[in-house]
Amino acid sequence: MSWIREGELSFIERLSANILKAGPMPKHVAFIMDGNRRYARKRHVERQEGHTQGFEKLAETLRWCLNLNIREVTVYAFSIENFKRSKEEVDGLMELARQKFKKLLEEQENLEKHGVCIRVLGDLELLPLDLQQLIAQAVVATRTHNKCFLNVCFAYTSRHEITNAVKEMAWGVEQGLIKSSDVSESLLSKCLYSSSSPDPDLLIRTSGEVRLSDFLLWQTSYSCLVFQSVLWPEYSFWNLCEAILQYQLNYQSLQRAQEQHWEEQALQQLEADRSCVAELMRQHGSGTVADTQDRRKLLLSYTLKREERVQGFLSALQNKRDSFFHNLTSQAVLA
């Protein structure tokens, strides 16, 4: 089964897709893909094939958003969590990754003639290190692609991508590239395995549960989230096209929280900017200098040359990302 399944919609899905496109559009769909399990239960059928049916879905789904002209897409594949299942449904999970991952790696004209960008975020360190490597063949095969985004959370919770951010962070003032009063809401943000994407607009969880299983906690804070009771391999276009109708009926309210929080953010920095000057004028016994333009020039110099050192450090840390792709991509090679 290909990632990316060809073919056109039908002439009454053509017709409800421009219909739905005649309002706002998400650009960015998160999907919880669950319910596998439930399904082969349903029809009586192995777990491994619910998965495998789950996976036939995906490639559908994918499909359906490229016809909607949403161009960026995050799915839920395996949480850390699920390492705690049985180790036959954890292997069996493992092995059907290889396969898919491998049939990415053959797959590479299609998905450069749709520009597909491949991206997996999660701990890859947990995983069997040949499985590390076909991900990092597939993630490095599609990085300079740009048309549309599918971004594979495996090896994955909220948590510990919040967690990890915040060791990166310390990293650097560590490593001397930030200060510890550069750390902000917005820095965490920029640390994250998802710091390449925009936020998602509209986050749906299949399978009636209504609960996020700790995935996109922080980026979802200001997303549409729409659960529906569809069983993941059940998933059809017409699910999708209710999901986003359910974000075009909220989604007036959904920007005015959203740009209201950039507003307070924005506040945030230039509060925690000016009591970092004042704090600098006090050190060099300047406490008492009256003039608003002096300390306009000192905010604005103090500003830029925190603006200078976090992407410094940001840089720093793609780079350390980046090495850690091609290191695996080199070890495979050489395998």
Given for the second form:
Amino acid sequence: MSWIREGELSFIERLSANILKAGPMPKHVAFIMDGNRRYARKRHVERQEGHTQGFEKLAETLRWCLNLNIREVTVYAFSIENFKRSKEEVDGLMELARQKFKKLLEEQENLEKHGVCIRVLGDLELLPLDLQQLIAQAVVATRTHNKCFLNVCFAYTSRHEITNAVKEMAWGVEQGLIKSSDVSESLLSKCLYSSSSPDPDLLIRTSGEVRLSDFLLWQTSYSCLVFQSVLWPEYSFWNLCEAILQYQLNYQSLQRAQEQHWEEQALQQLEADRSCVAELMRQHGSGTVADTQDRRKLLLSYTLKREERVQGFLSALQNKRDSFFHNLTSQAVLA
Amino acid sequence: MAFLYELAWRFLHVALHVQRTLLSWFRARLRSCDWRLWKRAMAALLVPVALGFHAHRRLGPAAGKRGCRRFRWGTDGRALEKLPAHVGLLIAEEEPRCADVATLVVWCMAVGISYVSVYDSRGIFRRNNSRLMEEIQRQQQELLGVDSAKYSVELVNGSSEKPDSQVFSCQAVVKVLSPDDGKSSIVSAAQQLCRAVEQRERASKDINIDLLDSMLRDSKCTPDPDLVLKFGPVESTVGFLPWHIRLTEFISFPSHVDVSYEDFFGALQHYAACEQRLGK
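Mind giving me the form predicted in complex with the partner chain, seeing as the form predicted alone was just shown?
Expanding to the full complex; the earlier chain stays at the top.
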């Protein structure tokens, strides 16, 4: 079973897709694919079969998203909390991941044709080494593709991600790349695993649970949340349409809330820069003499310097992350 | 062709808006006349049609008449298998009304919930803190009457515990939250940690989830919200405490105006029936 399922929509599906596309469409959709085990129980099949069917549904959903012009999808494949499950089930899930990433490497041509870039978000070091290497190979192989993006959250929780971002910023301070006063909301966002994606517009959770379960807590603050009662392996094109319709009904109010948040964020940044400049002036003992124009100049030059520092730090962070993947792939080639 | 699609889309959205309005109108009407059977029948008809959150809301069982409500508070709370320790009231509407929010807070206190947070994305309650507080106290007297001495309130002003916050002998803690307590508080914790690293008091590798979590917890040791009741048509958390809502259950109401006690209690029952597997 491959990652991208070929095939077109039926006439009626295509018609509905076109109608939906006349309105505002989400650019990035996140899924919590819940209900594989309940599905297996309901159908009286093995638990592992439920997970396999869940993966197949993912391939199908990706196809629908492409048809609906949704270019970015993030899925919650495996939570750090899931390591608490029985050893048998965890091993089964790891084996499934191994198979699927191997398969992905085999069908690279197909992915290139569709321009699919795969990213894996999470603490990969918690995984078995061979799986880490497979994942790194898949990520490196598809990194230049830019038509559509699939982010797989594996060994992920949102609190872990936020803590990791704070750690990276502290590392930047340790290395002397940034100052502690440069820490801001936008910098933290850029240190998250999801830094290269925009925030999801729509988050869908299946199987009727109404919680986020430590998934993208930071990124979905202003996203449309849709909880659907269908089990993931039974998810249909129409369920997806229903969720998008829900997003469209919410579109304007969410847009407003988001804009308001951005404005506040910009204000906070300005305020922070101002107080840093004031602090600097006090240190140099020139606090009283500077007139408003000098002050404005100082502020401008401070802001430029801060942005430079932050850029330098972010590219160092990117290098660090890239070399982690490169080391893993070269290990795999040697082995 | 594109024009036809757009026409169809517009038609679809008008139909959905009409359906939404009708739905809330029916709700309000059916509540005012006490036709329980009618209400049940209409709910059965309309609920599956309604999109999104409220489709999953189960209606609570028929509760008694208004008159005898006062005597049921405590028993209502005890009748539930589990009661949330911390309930968040998230108002995602244009014009939040103090009186209706105060009623919800008082109901929460009455069934025995120890922590109640009130949030809106524009910080309106934060600014009108004292008005909300007065309203809560007034309604407490009114709704709970003689019992009110048992339910004292402590008002904490979000994470920025100012010395002027009103403190009474503690039974329920009512917190007023704004977006400042969300991402901004995570950012300031991060800044604090980075400053410690800058001054060589801490190393970056010492930073972990528990450390950050303890910094984001207030001095009252408020637990994470177990249940958030979201009021309003926007299906989003609109910036409500991102760090703390990891395991929070969300239940949505179309509006916070004139919520019936039955619906409120229905949400608590839904919460009590939920099983959390915590990743297992």
